[in-house]
Amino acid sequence: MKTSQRLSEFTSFIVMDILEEALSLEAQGHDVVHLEIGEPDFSPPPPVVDAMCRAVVDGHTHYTHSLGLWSLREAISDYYGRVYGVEVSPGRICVTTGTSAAFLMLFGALLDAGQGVGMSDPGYACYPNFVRFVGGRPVALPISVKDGFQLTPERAACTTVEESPIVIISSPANPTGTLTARSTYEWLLARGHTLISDEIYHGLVYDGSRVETALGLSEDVIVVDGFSKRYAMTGCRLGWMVVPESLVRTINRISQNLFISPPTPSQYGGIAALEHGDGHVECMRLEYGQRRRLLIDGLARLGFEVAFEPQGAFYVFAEISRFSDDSYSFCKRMLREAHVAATPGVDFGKHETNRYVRFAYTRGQDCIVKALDRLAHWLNG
């Protein structure tokens, strides 16, 4: 069957084909550890777990408005002023399913047929094919470990406002764990450009790291947020994004027309995340803290090199040069021989990412130094 011309460029998602194969060597009686999914190993808090078990059992189950409901949009605007001591009104936000649904619905919201939006190169590996879906164009900011592999004005200047009207920066970033500093963020607001801020992983940095929302440089900020990952909710499918008071009916629309309304029993779940869930996001962060170091450390002895550290999220992007200069080759060797799952650089654009692999630190110690003995046997093998 003929598939439509918009996805001649559709890439698959690497580090899912990686996760099904590691699936099928389980399936088939091996053991592997697993370092390649972003995806928290713990359960969510436990208030947003009653939260959703009564809210089933209460029959929330039915639709609410297709923004979410205002009880969870006035949480949401809460969490800003207690976080962030920034005044958001709960009528700028819009409740989604999951934040890959909010960039699905901003890029289709914002971008005609041809225009481009700016991303760095390497960057989460979804951006670009969100882009091509709607028919836009992703236009690569390559990024690398001299810049500490933060998106600069220096770099941005590569692309102009006419070629990429909009740019979207995650910080901390995927997969690199970088923050991106504010002076980039003014650049491009100064020069025109439509600013996309993707702050899922706010909360998950370290070393005395601080982060702020781009919404406290301005109101035309489009900021995109969730549960998934800093309340390891990733399966309860719930985001927002904040977008200027102009955008919002338009989300709205296109989110009764694709969406219908966000998952309800996730909803309670979510205003529960907000209220009470502060303690056991803190007791994840320092775990992963401790995660972070172990394998940072252990990966410099076996010969990768970590050059930058990673200051958020969950995930050290570590170069191969030394073992290959082929990341997915080494990737798929590495899970085949060795039985650990990472992701290649590949996955995550073009920019001398065939040089890196990006190890995530969301399975537990015993698994990283179970991971770290494989390696030195395999490498030394």
Ligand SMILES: Cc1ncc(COP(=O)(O)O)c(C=O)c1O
Given for the second form:
Amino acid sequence: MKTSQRLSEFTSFIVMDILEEALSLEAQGHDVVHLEIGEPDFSPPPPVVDAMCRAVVDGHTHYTHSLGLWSLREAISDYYGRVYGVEVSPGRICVTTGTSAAFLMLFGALLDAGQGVGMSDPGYACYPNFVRFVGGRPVALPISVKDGFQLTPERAACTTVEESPIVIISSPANPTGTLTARSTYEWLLARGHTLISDEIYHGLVYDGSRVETALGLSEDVIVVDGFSKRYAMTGCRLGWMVVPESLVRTINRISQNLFISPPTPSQYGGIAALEHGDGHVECMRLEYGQRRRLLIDGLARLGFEVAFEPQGAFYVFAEISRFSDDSYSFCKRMLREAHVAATPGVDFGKHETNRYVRFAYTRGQDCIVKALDRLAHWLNG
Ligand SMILES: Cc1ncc(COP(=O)(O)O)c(C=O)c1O
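In place of the form predicted alone, the structure of the form predicted together with the named molecule is requested.
Every chain and every other molecule in the complex is listed next, the one we just looked at coming first.
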């Protein structure tokens, strides 16, 4: 069947292709170590599970307001006050079906045909496809390990406000784990870009690093955040965005039409996560910190280069130049021959990405040790 011209450059999400191949290997009886998918192996905090179960039993299984339960929007507003000392009115908070729905609605609301959105390359694989899907044009802003994968003002200067009226930054970043410096946000705002700040990995930072919400910089910044990563709630499909007052009704209309409302039991889980989840998040963060050290040191011993140590999220973006200049075929061979799944750098853009593989430390330390052993045999065998 003929598909839309709009999809001509719509790429597959390669990590999902790798996962799907790993699942078929498992179906054939092989044991695969999964370091490809950016999905926590933890269960959500117990109060979240209790709240979701209770919601179902109590009959909270109907649609809610398209922008989410008011009590959840209030809980998110309290969270900004408590964690960042920033006041955000619940009325500016739109609850969404994961942050993925937030991006779809945002780009749909903001972009006219052909309009550009600046984003770091490498960067989160789905951003360019969201932009293409609504007829916009992704503009790659190349970043490099030489600057610790920072989107510096010098790097962002390769585009203009006319070419990329909107710039999106994820910090901590997927796939590099970089925290973007406050000066970059300030520079982009002063230059006149509309800024979208993806803060989904906030709370997952290591070695004493700290993060601030971009909401502290200006009321015009748009922040997207969600429950998938730090609360280990990927399957609950729950996120939110904070938008300027003037955009709320537009998002409301889009949400009513495209989603009707975010999942109701998950919204009750979201309230419990914000009110009772902090201790659980801290336990997960400490465990991620140990996995991170184990993986970085282990990969370095095997000859991968980790010239920049990720400060946040749960990924190591390791250079493979010693072994290959084709990250896709390297990952395919690694999966088929060593039964270790990881994501080729080319999933995240075009700038020097063939030299990198992303390893996610979203599996336990025993799995990481097993993967490192397998890689040692594979690379030296
Ligand atoms: C940077 C970033 N933003 C957004 C998402 C989407 O998450 P979700 O739709 O589960 O909220 C991901 C998922 O991997 C991500 O890495």
